[in-house]
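This document opens with one chain alone, in structure tokens, the form predicted on its own.
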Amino acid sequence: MPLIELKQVTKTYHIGESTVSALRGVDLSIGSGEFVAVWGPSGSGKTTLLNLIGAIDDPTSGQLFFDGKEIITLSDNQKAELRNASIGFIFQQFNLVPVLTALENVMLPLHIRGIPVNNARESALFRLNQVELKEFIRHRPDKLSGGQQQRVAIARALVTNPSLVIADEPTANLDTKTAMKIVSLMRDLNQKENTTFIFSTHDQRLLDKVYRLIHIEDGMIVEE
């Protein structure tokens, strides 16, 4: 059974009197442990596709399954539980809480789960050590470089031990050297922990670094 499966998925947005078709009949299957890039130009539907896979948004039509469960049939609370239990997100703008330290930012998803503070701290320290930020755990985001903030975001995404990590343009704000380090880190974690990674990009620097490329244009998959 694939971890992610889409069958003839569409997504349409209504903006005023206009209708925008962001996805047009997408069929896609992604297995557990894959390392996948969805690539294409801006406005091609990459972020919409990731939002649907991550249960942030619902398709207009078609079927979408996560580990055998049809997402559209879940209630909002069940989707929130699915995201918290099984999906980690790495956002393009990092989305770190500015008043929290790196350690506190990584502990946050575990606090939401109700994990005891000592256990949450131990898990967060483990992940921050993995991304080589142990010396920066007391730094707030404004005292960290873009690459360091992205590594905090990766640690936060992994701290709940998700089966899937979704990264939207994870290198968009990074220089080439830092971007390659981030991709190597994600690939290393994918290999060691069998975590499935799906990220969107139109960054040519990354396309040789992944195992599977999904090319999307005008809301349709045109090539793999």
Given for the second form:
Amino acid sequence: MPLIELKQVTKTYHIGESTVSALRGVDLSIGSGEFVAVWGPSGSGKTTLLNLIGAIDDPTSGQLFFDGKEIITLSDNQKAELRNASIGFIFQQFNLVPVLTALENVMLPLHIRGIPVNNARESALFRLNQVELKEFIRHRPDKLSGGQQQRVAIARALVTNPSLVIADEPTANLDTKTAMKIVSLMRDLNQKENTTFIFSTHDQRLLDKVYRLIHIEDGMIVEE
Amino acid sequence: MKAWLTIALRNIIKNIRRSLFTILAISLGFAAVNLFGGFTAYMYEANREGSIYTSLIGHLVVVRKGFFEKDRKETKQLLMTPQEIETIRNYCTDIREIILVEPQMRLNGLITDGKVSTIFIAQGIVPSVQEIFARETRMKIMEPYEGNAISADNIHGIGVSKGLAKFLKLDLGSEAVIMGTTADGQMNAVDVVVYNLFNAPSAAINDRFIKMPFELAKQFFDTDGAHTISILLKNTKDTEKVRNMLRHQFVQQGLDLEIKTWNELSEWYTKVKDMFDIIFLFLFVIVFIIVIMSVINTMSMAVLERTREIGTLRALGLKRSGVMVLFAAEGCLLGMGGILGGCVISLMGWWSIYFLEPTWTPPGITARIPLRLQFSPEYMAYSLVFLILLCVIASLIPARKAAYQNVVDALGHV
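Could you please show the structure of the form predicted together with its partner chain, as a counterpart to the form predicted on its own just displayed?
Next comes the full complex, and the chain you just saw is listed first.
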């Protein structure tokens, strides 16, 4: 059974009097342990696709399954629990909580789940060690570089041992060298832990690192 | 919960200027409510003490039914007999809440220094009650008198209110004559000597009030009876309880008597209390509005600035209720900061009054009295809990909006 399955999924936005079709009849299947890049120009529907897969938005029509469960049938609280347990997020602008240290940011998903502090701390330290930020655990985000912040975000995304990590343009705010390092790190983690990674990008230089490429344009998958 | 409190506290510190303004608003509101509450509590107690102790009336007054309503022409019928007085004393002996039962007279007439005459109203009291009332009072507001206490040893020694003494140019030791009608309507006149000068409990009667020994009052009115019986209790809280007990006895024995409480007789106390209650309500509502608006304003700004952070937390799996708890925690901490500041301001207020010992002349009072603020821990506790709840509720208003925001829109907020 695929981890993610989309069947004729559409997403339409109404902006004032006009209607925008962000996704148009998308069929997609992603298995466990895959390392997938979704690429296309700005406005092609990459972010919309990732938002739907990540259960932070609902399709206008069609079916979307996560690990066999249809997401649209879940309540808001059930979706929140699903995201906390099974999906990690990495954002373009890192989205770390500015008043928390690197360690505290990584512990956050575990606090949300209600994991005891000591256990959460141990898991967070392990992940920060994995992304080579052991010396920076007490630093707040404003004291970290862009690359370091994104590594903290990666650690945070993985701390709950999710089946899926979604990264929406994770390297857009980084220089090329750092961007390449981040993508390499994500790929290494994908190989070691068999966690499925889906990330969006419009940077072609990163596409060599991926095993599977989904080309999206005008809300439709045009090529895989 | 610790994580949310940590985030809340650090965000308060991060926006320290804004937080301090909100905390200051809450502090001033809390202090205002407590200091004014302390002032009103002092006013209530001072009025209560005045009505019960300073006036020498006591907690309960037993009278013939209709005494306060009927025409003074029926004065003789309104007197209580010596037998009735003794019966009431006997009833009261078995009630341990009572510490004093004594008859009193209420008289009026003319007083003259030989040259000038004016009207007077008088309270005829058993002299020994003065010491008991002075001992039992919880609050000494004014000096009871200048000179000597009226005494049973010389029943012609009277106390004269300072306004009356000034009008008649009487001083300590001055002689005067009081004239009036007896219970049978006959004219009577008695020589008196001024033993003491005092400030009457009310400015309205300071130019006509006399206190005289009960025996002189009986002689002047030519009677063995009494107009009223004053009952003093150990504790004001027992007033209604003792009244009910005595009422029950009077009904059983078929006595044509009624019992009034100190606050029923003191129209001034009731009206002053009602006035202060209304003023306090106004103040409380204003403080309530200021606190709510300050917290809503601060938290709305916080929610707006942290919209993307809220979207991120929701994406990480925080439920809507979790978002509300996060901001409620921040509101609660702001409230606690405000209360702490409010306690400091309140204490400074109390200490200032304590050290400066200001005096003032309240409306209707004839002398300057100390200005005090009562300290009520219960009161502070109630207002503390209420303010914290208010801050939490005020935080929930913008927090709810944030919690129900679309996650994608929140993540895309700039």
